[in-house]
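Next up: just one chain, as C-alpha cells, the form predicted on its own.
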Amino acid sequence: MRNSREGLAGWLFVAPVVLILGVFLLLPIGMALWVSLTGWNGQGSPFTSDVPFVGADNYTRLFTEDGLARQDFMTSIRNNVYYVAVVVPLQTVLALFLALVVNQRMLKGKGFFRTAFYFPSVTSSVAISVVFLFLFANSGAVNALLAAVGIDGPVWFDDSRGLVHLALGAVGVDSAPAALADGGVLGLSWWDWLSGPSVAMCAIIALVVWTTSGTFMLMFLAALQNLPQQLDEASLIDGANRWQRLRYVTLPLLRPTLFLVLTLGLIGTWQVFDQIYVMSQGNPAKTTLTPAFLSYRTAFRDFEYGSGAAISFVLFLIIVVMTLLQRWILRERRP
C-alpha cells in the first residue's frame, strides 16, 4: 500500500513535465510525421481530407527516383559527410588540447585563458557568421594575410570545386576520369562523391571549430579535474613520460567524457543550419547545402512541406544510427 502511494505521488510530481513534453515535443513530432506522408503545401490544415495522402512517396523520391529531389538530397548528404568528418575530429582534439593547457598547475592566468577560449561559444552564431563573411571576402583579412606570404587566396564563396578536385587539378587532372564520371550511386557520380569539401565549406568549418571547441573544452576540463591524482603520480614514479601518461592513464579515464563530446559534436554537425543560412545559402553550386538547410528550403521556400518533413526524419534516423555506431566503436572492450 505504501509503495503504491509513493508511486502515485511520484507520478503526480512528474505529471506537469510529462504533459509539457507531450504537448510541445511528442505531439509536434507526430504531426510532422503525418505531414511527411502527405502532399501538404502549407495552405490550411494538414489534417483535412483535402490534403492528398502520398504515403512513402516523399521518402522514395529521396532514394529511388531520378530527379532533382534525389540529386539535391544526396548532394547535401555528401557535403555533410565531409563536414562531419572534418569538424568532429578537429573540435574534439582542439578542445582536449585546450583543456590540458588550462589544467596545468603552473599556468598563470587560468581564469583569463578559460574565458578567452570559451568566449566564442557564447557569442551569437549569426554575428560570428557575419564577421567571418567579411574575413573571408575576396578582399578580406584572410586573403590579405595569404597575399602577404605570397599566396593568391581563393574566392572563398564563389569557388565550387572541392579540395580533392583542386589537389588533382594542381597535378594536371582537371576533368573527371571516365571510370569516375560514368559510374556512380544514388544520383551522383563517383567524381562528385569524391570531390572533398568545397572552399566555402572550409571557411564554415573553420568558423564552427573555433566557436564550439570552447564548450567541449569545459567538459574535458571538468573531467580532468575529477581524475584521481594518485594514478598520475604513480605513473610518474614508474617512469612514464608525458605522452605515455596521456595515452595510458588520462585518455582511458576520459572515455565517458570523450563519448559525450563526440556524440554532441556528431549531433550538432549533422544539424548545422544557421551558419549555412547566413553565410552561403547552400551556394556556390550547392557545395554547402546540408540536409537541415535543404529541409528548410524545401518546406518554407518551395512549399513542399511533406518533402521537407521527410528530409528531417531521414536526418533524424541518420543521427540515431551514427550515434549507435559511435557508441559501439567506443564501447569498453573486456579482455
Partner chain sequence: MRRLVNTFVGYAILIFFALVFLYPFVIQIANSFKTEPDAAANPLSPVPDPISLAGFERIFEGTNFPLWLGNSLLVTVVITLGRVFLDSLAGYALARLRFRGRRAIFAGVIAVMAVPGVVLLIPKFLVLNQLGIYDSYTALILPVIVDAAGVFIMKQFFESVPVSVEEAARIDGAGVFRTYWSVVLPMARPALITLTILSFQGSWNEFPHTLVAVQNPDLFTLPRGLADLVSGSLGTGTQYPLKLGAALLATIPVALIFVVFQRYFVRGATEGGEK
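With the form predicted on its own done, generate the form predicted together with its partner chain in the same format.
Shown below: the chain alone.
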C-alpha cells in the first residue's frame, strides 16, 4: 500500500520536469533531425507532404559540393578552430595562474580579489559585449592605451586580416605563394585555411577569456584547497623549488580539475554565439562567422531551416567528438 502511493507520488513529483524537458529538449531534437533532411523554408508546418524531402543533400552541400554553402561553413569552421585554439589554453592558464596566486597563504584581501576576478562571469554576456564594443572602438579605451605607448591601434571590428597572414607580411610574404593559393581542400585554399584568427576575432577572444577565467579560477581554487598539505610540505623538505613543486606535485593532483576545465572550455568555445551576435554578426569578411552563428543565420535570416538544422547537427557532432578525444588524450595511463 505504502509502496504504490510512494510510486505514484514519485511520478507526480518528476512529471513536470520530465514533461518539459521531453517536450522542449528531446522532442525538438527529433523534429530538427527530420527538418535537416528537408528543404523547409519556414512557411507552414515542416511535417506536411508539401515540404520537399531532400535526404542528405543539406549535409553533402556542407562538405562535398562547390558553392557558397560549403565555403561559408568551412570558413566558420576555420574561424572557430582558431578561436578554440587560442581561447582554451589562454583561459585555462590564466585561471590556473590566478588560482595559484589567490591561494597564497601570506596574502591578505584574497576574498576581494577572488570576487573581482569572478565578477565578469556572472554578468550578462550581451551587456558585457556592449562594453567591449566601446573598449575596442576606434576611439575606444584599448586604442587610447595603445596610443599612449606609441602604437597606432587597428580599427578592430573592421579588420579582417588574419594574424598569421600579418606575421608573414611582416617578414615580407604579402601575398599567397602559388602553391598555397592554388591548392586547397573543402572549398578554401590552403592560404585561407592558414590565416590565423582575424584582428576582429582577437577582440572577441579577449572578451571571452576575460569573462570565463573567473569561473575556472574558482574551480582550480576549490581543488587547490582540497589538496593534502603534507605533500607540499614534504616536497619542500626534499628541497624542491617552487616550479618543481608545481610541476611534479600540484599539477598531477589537479589533473581531474584540469580535465574538467578543458572539457567545459572546449564545449563552451564551440558554442560561442551571444558575443558574435552583438559585436560582429560574423563580419568583417566573414572572419568572425562561427558554426553556431551560421546555423542561426541560415535558418532565421535566409529561411533555409533544413540547412541551418544540418549545420547545428554537425556542430553537435564536433562537440561530442572533441569531448571524447580529450577524454582519450587525458585518460589515466597505467605505467
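Positions refer to the first chain, counted from 1. Quick caveat: nothing in here was measured; it's all calculated off a predicted structure. Basically, rigid core = biggest C-alpha set you can superpose within 1.5 Å across the two forms.
Problem set entry | Rigid-core frame, C-alpha of Leu12, shift of 2 angstroms or more between these two forms | Yes, Leu12 moves 2 Å or more.
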